[in-house]
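Just the one chain here, the form predicted on its own, laid out as structure tokens.
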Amino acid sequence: MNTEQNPNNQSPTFINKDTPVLVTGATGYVAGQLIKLLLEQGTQVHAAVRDPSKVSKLKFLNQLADTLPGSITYFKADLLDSGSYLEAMQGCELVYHTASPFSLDIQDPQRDLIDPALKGTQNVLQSANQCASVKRVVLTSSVAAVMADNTDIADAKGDHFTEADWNERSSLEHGPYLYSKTLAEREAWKIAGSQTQWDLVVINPSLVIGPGINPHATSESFKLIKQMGDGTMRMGAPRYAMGMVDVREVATAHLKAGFNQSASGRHILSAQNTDLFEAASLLKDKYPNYPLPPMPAPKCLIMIVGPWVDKTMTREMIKRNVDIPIKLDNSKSINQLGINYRPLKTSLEDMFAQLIESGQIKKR
């Protein structure tokens, strides 16, 4: 399947900015910053959430809507409730499907990750097939759908992971979150290729960091950066290699993928190839009085204690990713979406400052 071309051989569509735009998973980390950009340009946002009656969860979105030119209308919808997005989709030419679980501490991978990601994608895109106004769908995928482990570079189509690569190794047993993102994106391209009404554009971010509109977001990204500064990694951090990208750049990429006529295919979003220890070290200059990791944790030690400390960190995962550099190619996002990446240090400092201000990290 050639995902770098429009799957329907259509010319990319212009989106009428006066029509409403649907954002699924509207209370999510990426969705919040995307909705902020949409409201800034005066867009009518149809925000799909599980329960609009829980106004406390809508607090930060409402604060944006109160001060920006656009507007928000909330709709009740659920990934596993077939047809529940149809009402929210009416009149929308553009659909952003950002809703998908990102949790590593799960009990049942099939129930908690695979079903919401895969069936949710089917639900939203099948609804798009039934809604005549829809012209473009932008899917929030992940580099998890591009690669499973850093050692997979040996099987990549070049010396970097690019949009041409796919995760072929993850499974329910090995990297179930990565597996869920891969299954969901493959299904999205399958559904897109079976119709001619709308086209699909995909955003594939690496680990998303940076400040959210909600300082108490439940994203795994917040949990990880918090662990860097709350003493969890005070004995050292693994050189677990990964890409990182600011949530504000991810939101901008979504915006451009939706409204730019020429946007097509997949787009890796990643500001820098790094690892956990290197990333934590970038915080030391500005935050010397916090228990940041003082040294890299030896791989042999992580192999022994890692699975006991974190059940998601299996020995196979450690073997295939720790002390093995990652190489992600972000050139398409720069050349075709015009993304200008801010320094990783800035993203981390801004996020760390938000965690301190909200009382989630304290000085030692």
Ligand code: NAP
The other form holds:
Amino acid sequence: MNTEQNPNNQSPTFINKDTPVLVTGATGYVAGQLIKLLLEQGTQVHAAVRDPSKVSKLKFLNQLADTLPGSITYFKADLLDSGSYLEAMQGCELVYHTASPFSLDIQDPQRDLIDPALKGTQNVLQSANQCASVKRVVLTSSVAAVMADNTDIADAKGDHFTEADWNERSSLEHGPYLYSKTLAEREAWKIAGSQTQWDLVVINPSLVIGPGINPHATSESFKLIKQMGDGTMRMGAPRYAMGMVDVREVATAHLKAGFNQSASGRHILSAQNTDLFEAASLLKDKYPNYPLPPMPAPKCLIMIVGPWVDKTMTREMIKRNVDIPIKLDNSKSINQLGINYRPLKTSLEDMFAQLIESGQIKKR
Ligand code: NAP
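Target state, the form predicted in complex with the named molecule; input state, the form predicted on its own:
Then the entire complex follows, led off by the chain already shown.
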């Protein structure tokens, strides 16, 4: 599939900054920093959330709306409730579709990941087809839709994974979250290609880190970085290779993908290729008194204990990703969206500081 040649992207973009902008999954970690940027530039945000009556989930968004020039109006919508985003979309020229479950600890991968990701994307994009004001949709996909495992580099089109690569190997059994993101993004390109009213721009972040607007965000990102400092990895951390990117750069990329006329296709967002042990080690200078992993955990040991400690860590995943470097090419995001990545150390330190301040990580 050649997503770089979306014919709809030839038309001039046009987003009128005075029209409302829809953000699905507004309560999420990534969406929070995006909404902050939108509010800073004075946008009327239509925030689609599962339950607007749960005011505790909206507290941090409301605090931003109280102090920044833009405004927020909440709408009730669910990925699995067909047509439920239509009301929130009325009058919007730009739609950000960020909502999708990001959880590795699930009971039923079809029900808990695939259905909301895939049917939710169909739901939102089919509503865009019915809403004449919509001119552009920005989808929050993932590098999960670019590659399944680090060993896939052997099949990649170049010596690094680029926007031309697709995850061809994840499945319900092997990496179901990655599979959900792949199916959802493929479906988004299919729906985009079947109409001419709006164009699609996609953001493909690696592991998103850095402070959220809500210090108690439930995204897997928070769980993972918390585990680096709460003693879970006190015996060692795997050299599980992955890319990492600051949530503030991911939000900026969404903003530019929405409003820059020339933005098109997919965009890998990743500040640095690293691994869990290396990333945790970057915290040692500033946080020497926290139970950070002291050494890399040997692959053979992780093969034995990994699946017992964490049921999402299968032997197949360990075999294909631990001690195998990742190679993500972020040059399109720099050259075409103008992203200026901050150092990974800064992102990790800022996130760690937030976890300490909110009482989620304590000194040894
Ligand atoms: P998050 O904080 O868990 O946000 C997920 C959002 O999706 C929440 O607002 C959640 O609503 C909403 N959602 C889930 N199921 C829904 C449903 N059935 N109906 C309506 N809304 C539903 O995770 P995140 O890290 O911000 O992820 C946001 C997006 O970025 C996702 O598409 C994710 O795949 C993508 N992404 C994340 C990362 C990362 O490392 N964090 C990396 C690459 C891509 P509730 O608050 O009601 O649960």
